[in-house]
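To begin, one chain is listed below as structure tokens, in the form predicted on its own.
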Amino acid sequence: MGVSFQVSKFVILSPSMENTQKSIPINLYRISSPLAVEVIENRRLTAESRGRKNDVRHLVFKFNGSYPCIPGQSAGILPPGIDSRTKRPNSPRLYSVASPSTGDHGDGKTFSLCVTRHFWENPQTGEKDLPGAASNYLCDLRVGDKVKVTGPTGKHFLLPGDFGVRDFIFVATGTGIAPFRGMLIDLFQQGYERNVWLILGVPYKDCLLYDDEFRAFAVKYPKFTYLTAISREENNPFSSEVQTRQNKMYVQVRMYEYREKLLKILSGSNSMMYLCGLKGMEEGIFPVLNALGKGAGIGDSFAEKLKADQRLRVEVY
């Protein structure tokens, strides 16, 4: 079931990118003097067969006072208990923020995140399978109970403010997903009718987060595609131009599919590129931009040109 969205304005930004991100808001609340929220929703995103290990949440979070988030930035999560590494209180996590700037309820009162079960290896007492402290307390959070926030944090991810003008490519990798979910559907609420794609990227085809929402979106907007890699229920048709482990399908080998339409879109100079997910996936996407660049005549370094010119950002973990 997707969720509703109530259509409410929210700050035009300035057209500068310079001039935006020094009226954005950080920092304004640090762990000497966090902001107390409530949780109001814990939603599971991906199928309870798919267990612990592909356990990922959609939280909502409601706050009294202010607090300023717009897709793009990080909320601080500060978790009860001591690092078992430091033996000191556990610092701040940060987690993007996937609602857009008014909020899942469209009031300013509420934020959202997109979190999964982190687990980890202690190289030195081998002990596998540690949960990982923020994101199991986040995961295991229920209604009513209360979490402390720092931030919020972040200006290099955000939309320029412009937007109105650019055409968008956004891709992602599991709950890298966050940041564009918001920024869909703040572009949307503005009446935004330009090419906008998202490629998004999980392991099973019942692990697609927010997958309800996007294909709504991919209905009602003309100019928003929606493409998805299944890596472990989808193969590589492409291995021998995009060489991927196992030939899996990644959303690099998506990427080259659609080079064409793509490359259309890079080439215009007033496109922007974003990539958000787990580190290494840019390794396996630059190397296509890269292709794609110089088979148009534009040069070997297309991803280097793109960043550059401030059209490529990139937000990985």
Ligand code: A2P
Contents of the next structure:
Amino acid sequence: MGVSFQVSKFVILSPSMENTQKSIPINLYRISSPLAVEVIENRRLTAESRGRKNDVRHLVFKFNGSYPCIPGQSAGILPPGIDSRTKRPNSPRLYSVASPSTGDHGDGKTFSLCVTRHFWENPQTGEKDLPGAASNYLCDLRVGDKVKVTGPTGKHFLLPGDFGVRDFIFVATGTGIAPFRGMLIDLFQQGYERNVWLILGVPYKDCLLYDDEFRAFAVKYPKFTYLTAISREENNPFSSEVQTRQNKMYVQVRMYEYREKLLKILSGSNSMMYLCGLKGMEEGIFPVLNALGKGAGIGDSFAEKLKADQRLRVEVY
Ligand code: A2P
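Now the other one: the form predicted in complex with the ligand, given that the block above is the form predicted on its own.
And the full complex, kicking off with our chain again.
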């Protein structure tokens, strides 16, 4: 039946995934009764020289009482003000938590987010570079500011209860790194010793997120493999096998480069793969997975097989 681990002071994960999901509290706070949390840290993760574009922040929020959120869940952020499109109060925006189950301070009294400053284009007016309400609100917060929070939400992008007997491949683009940072900290704090990979795609080297933390993990935990794909600074050396826009180095190219080792892990029936980040990343990754599976005689659609076996989780936005 596998082993049982205590991941946080709030949630004891049981061996079966179903039990795990049932025991996860969700929607403790709603729009009508949000939780007030206080900003205790707002740290830029990307180079200042990149300006307002590529501005990614690590924000830590402190709360009184209880806000039990585990990696893979999201917090709802209620930005103040009126939505210019609907003329109604802003609705909550979901952000994936970037902290481990007990928070960055380990006391169960904080949670953290990884937020990129977002700009959008109005298709009706053609206006460009319009600041996204929630992301700019979050990125501009100062220590001491109060924020209204709903949630937590989400039960499907969590680590399984029997994580101690599994190998993991985590693939992220940009702020899709958030849940994996929390999961890796949770795993290593629980004495996890199996194979775990992280493949992170970002545009520039000085936009790598939590790079120091992952490098430190790679030194400390020999079975942790940390790979990056720097799209605008590295070329795709496998352009005839894996096509990418402008021959950029994307996460799926790195997967192809390490295909033998990757396949060895994914061939194990206890392995799991998690993808998080830009909508569309799965369209580049699935063909690589399928090519790997086909080469190994696993069938034409390895991605579908992994999904059917509950071994592939995708969260894109
Ligand atoms: P690029 O923007 O150079 O095309 P961010 O969210 O910080 O922009 O990072 C997302 C990263 O994912 C960037 O390096 C981006 O590359 C890359 N990316 C964009 N589209 C895809 C895709 N379809 N598959 C994989 N990676 C992608």
